[in-house]
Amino acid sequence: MKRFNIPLCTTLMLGVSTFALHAEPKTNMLHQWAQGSEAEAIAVLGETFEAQGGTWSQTAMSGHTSATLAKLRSDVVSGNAPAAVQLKGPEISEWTATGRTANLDDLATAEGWDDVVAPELLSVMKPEGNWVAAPMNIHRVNWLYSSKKMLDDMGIEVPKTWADFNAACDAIKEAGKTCIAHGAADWSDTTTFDSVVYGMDIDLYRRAFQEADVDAMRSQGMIDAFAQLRKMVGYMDEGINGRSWEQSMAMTMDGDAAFFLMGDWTVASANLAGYEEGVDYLCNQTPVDWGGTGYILNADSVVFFEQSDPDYIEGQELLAKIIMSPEFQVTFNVAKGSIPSRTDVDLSVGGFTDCQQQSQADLVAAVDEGTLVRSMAHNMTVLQKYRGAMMEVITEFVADDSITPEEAANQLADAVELQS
């Protein structure tokens, strides 16, 4: 197996360079990662800010993106913005929009970070054209992990469209076997419906997940995709109810069932576990029947907001240099199985598996292919409201198979008009 046994901290206090400080910097962090790798990914984070000669403190909120907006809502209209604050796309934009958030500008151009950050996070780093948050990494989201052996045990390839799933999962259910392991959850439900709108259609995923068109999701492609979820939750097991991912992921990589649809985090928690890359899961984009290279992203970012304490501002730039320094993408990023939002780290040496290599040239080829969308499950596209309307209709249609398909599209459209 592999194992990831980097000197995490002492890695990051060497290779972060120390500069002039001239106040004490500080800072406090409004963030999600409450538990596992990302949980100790942040405290390496706090450990080397404080090494620098930083004061940190945190605030960690678990559960849904909407605890986090909540509280940065009320921290901010009591004139107390944290320094500092996890945020995906949408939010960084509405953020920015109020004008409460810092401007990077000096420090990335310094640092020269439009030269190395990847060219399609930008925007969302710079929404109005001045830096105001600094990427963490970059996820994918659309990973099928299959069993290996039951995949050979059963003669199967690893299926490459909607129509080659279906009949392998008919295989697999005839032999007795689960196909699909997975854990009902709103965000779990809504990562694999991610997976089935963008392979069956990627124009419609653009216009129904990217864009909130009702029309698009009142769709007969949108009916499509809803029968193709309602055909998979056939495929997995009575089980489902209150599984975790993780246990979700054992499944597959124990034999006792063939196929995971989940992000690329699985990598890192999978490896950890002690399941090995080639023996006991393959790891390929999941099926498109549209061909080419497939990919869904999502990414971690920390937006920094406007401070007058100096000790807090000098915080922010000790905070950002540690975030895009090399050496914190390395390490954040080989423990989390994503990699990292610099294109000048090489993914060959520093303790990165396949599976996080093939991102890396696939993320190159989707680029190149104009395949590359954002994760509406993962909050990279439309607002909260929207997204958090939507993800209750997807897990509703998982949980209850009298939900017709067409009924479901229009519920899923009627959901997001609610909200406008």
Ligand code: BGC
Given for the second form:
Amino acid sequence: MKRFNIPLCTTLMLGVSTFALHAEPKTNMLHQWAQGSEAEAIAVLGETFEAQGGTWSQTAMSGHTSATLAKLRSDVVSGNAPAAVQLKGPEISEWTATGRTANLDDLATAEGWDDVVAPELLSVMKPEGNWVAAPMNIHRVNWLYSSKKMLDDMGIEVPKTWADFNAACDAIKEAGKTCIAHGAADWSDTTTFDSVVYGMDIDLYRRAFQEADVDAMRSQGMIDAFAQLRKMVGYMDEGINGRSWEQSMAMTMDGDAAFFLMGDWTVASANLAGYEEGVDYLCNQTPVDWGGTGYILNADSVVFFEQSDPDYIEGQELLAKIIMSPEFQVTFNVAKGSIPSRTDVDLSVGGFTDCQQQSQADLVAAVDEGTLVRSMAHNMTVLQKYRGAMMEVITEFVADDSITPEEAANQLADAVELQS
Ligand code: BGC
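Can you now output the form predicted together with this ligand? The one shown was the form predicted on its own.
So here's everything in the complex, that chain up top.
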């Protein structure tokens, strides 16, 4: 590996192009996409990076975002900060404040990112006004996948409100079938609860999950939301422990359960497994009691930590350029189930599914209606320490039916207060 004795600046992009003749772009990206459709989607990035002359390596952490964040922390502490890391929401801002991340402004200006990136993402990617993250996509969290076969057999419509949902599940349970396919894990339990709180009371969602307002957490609205979650656990089968989200998806798409609540990475996994939209499954927003378009947003992005090796610095520039290119935004997002972070990509061509096109249309509608929120479950609102504390309470509530909704609401607030 070549080493240069040249002082490095924190604004790495374009500022390092003087090295371009000498450096050989390399990267090692830390991320959470260890298997299935997620690993296949990130492989697209690796292949593109290599096709453009780079040497790609990756550190993929199973165990959802918490495991990736823990690895990032220990790598930085041991003086081995990753050249590139998948990072989200307020964690981007937190790590930027350490002064260890690269400033992407030169590249962003040269490529006009401000004009093409979805406005909803700007404050996340530019927490202090400078570009520090390259957004890969927009995921919608509040999707309800229905088994077309089971709904047709039972003569049930896709539910639009939580009362409709409960009525559908009562009928399905009465017929001896499983209503909700679920795999218990802190993040998947919390994904379900994101949709419940949001769909029941959008104002409560904003106060409790975006602003971490502990009074909102102790409120009657939150108790009601936990009561709805308790009801929903009763609509699941006995096998939720140890079941992956992909297995839960398959249960619904094979007609063994009516509904599956999960983000649109499901679309990617369904495509990979050969399930067909409109035939095996339907995709609709999770129920809302306030009659509008619901959109809970999650976005994956990449942050670059300062490096001293010019090969890795050059690799950061190449990686950021690739991520933001319209071509990559198409191939990656078709493979990931999400939609591009750029607004100038036409989703009617390139292989995007109807669910993905619906996501884009609903994003526009939700912005218009003022109903867009970011996902607590997917690290887009509060810091990991608060999210982790809330997830523990929610997952414990799912696992232990002796916990009452009142107790859970108080535990949620207590857990967050303890972290403050
Ligand atoms: C990530 C997605 C991932 C999903 C399921 C989300 O938090 O943003 O990229 O596919 O979790 O693992």
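Numbering follows the first chain given and starts at 1. This structure is a prediction, so every number in the text was calculated from the model and none was measured.
- Listed options 146, 300, 387, 286 include one hinge residue for the rigid-part rotation between the two forms, namely 300.
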